[in-house]
Amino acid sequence: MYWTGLSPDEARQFLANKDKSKRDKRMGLKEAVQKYVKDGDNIGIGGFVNARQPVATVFEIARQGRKDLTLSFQSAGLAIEYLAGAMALDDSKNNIKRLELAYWAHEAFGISPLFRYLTENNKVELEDWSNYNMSARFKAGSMGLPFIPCRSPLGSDMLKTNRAKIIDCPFTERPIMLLPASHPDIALIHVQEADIYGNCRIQGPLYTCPEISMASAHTIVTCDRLIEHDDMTRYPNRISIPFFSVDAVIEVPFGSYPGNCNGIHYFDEKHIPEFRTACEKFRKGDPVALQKYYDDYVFGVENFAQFIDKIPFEQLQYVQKIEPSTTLEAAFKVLE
């Protein structure tokens, strides 16, 4: 058996020795990426398709450049597309070696042009799983198990594309599939609210983000709002990701833009097609639009705030207006 991140034994040893103290984990995004994201890492991507994607962190990775990356995720869109775009433009600085995934596209906005480009030109290794399989792999990693039994997708041909094993269940004597745990080197997560210690509250679907964080050696969290620790612990059962699994916390408003973030902003239905169109032109042999996009929005800015400053105010105002906006604090009071 081969492992593309930490092995289960390495992960258990790492967790045993990890500093789990409650300490101030605020730092700049540039510093966090320099410290925790390395060439050759297996990166666990939080969010789902274009919802709550860690876009700001991916922009910083693209600016700094990382090579020979393995990307592990259920379903993703924007975060992966942005990394792939940086690779397509110059794979000597940014390079994806391997994908362990269920789905990479943009749902209502169309399929991924750069996924087609990378696969049709044999530029990446692929390991194909179902969404449930990838969730279960992260769950196994978060529980400290080397594998997890699963019936999905028995009866399909997906076993030809991944490392799952089928055995006879020792209790039922029926076939059961064993999925290897996923232990990324680093998890990239965006949430609505976090405190300085790394406790996180997620509004809306969790998208397996807690499991990805708990399964990973390190976690970088960006948040739309940094809130007081007392406000966080007032509702301890609402803490989605615990502080001891987080290594860096960075307040980045609109950190998942142009995707959506429940209760904060909706998808930008103008900007996503703008980016995707540039990717499609690149796939068809014209790199000019994609190069200009990166020069304007990614490589031509120092940080994510400068990227957001380039977006017309009306667009930002609109995506906030059409997303039902409420603080988690107010939502919890309604539930009481």
Given for the second form:
Amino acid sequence: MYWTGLSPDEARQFLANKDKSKRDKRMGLKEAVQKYVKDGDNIGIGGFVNARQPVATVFEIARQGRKDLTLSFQSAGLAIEYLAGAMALDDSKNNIKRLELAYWAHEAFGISPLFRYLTENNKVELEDWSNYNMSARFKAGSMGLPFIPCRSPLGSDMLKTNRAKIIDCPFTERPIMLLPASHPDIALIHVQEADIYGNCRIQGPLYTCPEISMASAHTIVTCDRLIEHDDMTRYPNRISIPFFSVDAVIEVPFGSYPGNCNGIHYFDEKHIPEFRTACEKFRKGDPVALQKYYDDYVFGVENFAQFIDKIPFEQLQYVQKIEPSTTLEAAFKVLE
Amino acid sequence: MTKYAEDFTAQEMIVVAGSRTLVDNKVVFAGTGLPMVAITLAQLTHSPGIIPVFEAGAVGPSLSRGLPLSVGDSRTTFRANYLLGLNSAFELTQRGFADIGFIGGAEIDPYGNLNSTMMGEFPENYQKPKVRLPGSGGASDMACSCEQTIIIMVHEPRRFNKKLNYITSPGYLDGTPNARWRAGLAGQGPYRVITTKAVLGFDDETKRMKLIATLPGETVKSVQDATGFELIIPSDVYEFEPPTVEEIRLIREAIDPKGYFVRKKIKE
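Instead of the form predicted on its own shown above, give the structure for the form predicted in complex with the partner chain, please.
Everything in the complex follows now, all chains and molecules, and the chain you saw is the first one.
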């Protein structure tokens, strides 16, 4: 057995030596990426497809450049497409070495052009799993267990190339799969609300964010808004990620834009196709549109706020207006 | 008297067929795209008590806030009865809470196994596939652990193959008796395959795909001609009832007016 990221024993030892104090963890996103994202890291990507993905943090990684990365996720879209775009344009600055994944595409917005580009040209190493597998692997990591049993997808070809094992259950004597835990070096998580210590309150689906954070050695949290610690601890049951699992907290409004962030904004149905079309042109051999996209929005700006500044205000207002969920405030008024 | 629609697309027909296959008060674990449209149509016509479950975490939401563009987006969560994350949703399927898994597929074989991973030789070209598809997502988990699965897909010869490039989501595996049970699976396997040409099922003994009904405008021959393997054709194959004016109106005006999943051509 080989481990990508930390082995279960390394992960345990790492946490044993970690400063778990409740301290102010605010810092700039640039500093957080400098400090916690290293070449060769296994990165756990939060969110699900194009919802609540850590887009702002990925923009910063692309600006700084990181190499030999392993990306671990269940289903992802925008965040990894942005990293792949940076790699496609200059793989001496950014490159992805390996993917441990269940799905990479954009659902209603279409398939991923750069996933096809990377795989069909053999530029990344692949390990396919199911959504439940990747989620359960993070869960095993967060539980401090080296593996977790799972019933699916027994019978699938996925088991011929991934590290899952099939054993006869010692109790029922029927076949069952065992999945190795995943302990990424760093988790990238975007949430709606966090406090300065790193406590996170997630609205809507949790996806696998709590498990990814608690399985990883480090976690960078970006949040649409920082809230008072007293507000946070008024509802302890609603804290999805506890402070001692988090290393850096950065308030980044629209940090998962142009994706969907429950209660804050819906997908930007103009901007996602604009980016995806540039990626598709690249796959078909024309890099101009993709280079221009990155020059305009990623490399040509200092930080994520400058990217958001370039999106027409009306367009940002619109994605907020069509977000159908009730806001956090409204939900909590009901409780009080 | 029921009024039938005279003008409808293959995509609309498939949604109607999918909707009519669903039964009221069942828990339906929904894949992205056409399954979400079909579930909404079923809720608005014959089965208001269907309980949709989405793999990103939402259980039993109201789909009244608009068609979700993703099984994890905000529209899947409105007035949900339970909402955690992926682990909790898939744990529900393992435990047996999900009656139906409703999934799409790119390539299928006679035993209802599905491929959504890659085209090309496997395992030789796994690391450099001819065409890379998005991957399993939750479909393989649904195919394994929901009690039954309903598959919805475009009917073309190249999508219906004797042997798959890659088995992503298990159906009846090699079709031998109790193959799923022996593999360790919990769910019973594929119940229906709904395509742009037909409604299909599986023979109780051989587990091979059989024709149940032809969709309007299709014949037994046209369905067989579009299938890359021999179908079992029972004597009681019937013609599927065409979409009603009301069903088509609901799809076009209420459920998917912008044509995200319906009318848009399915990826070729």
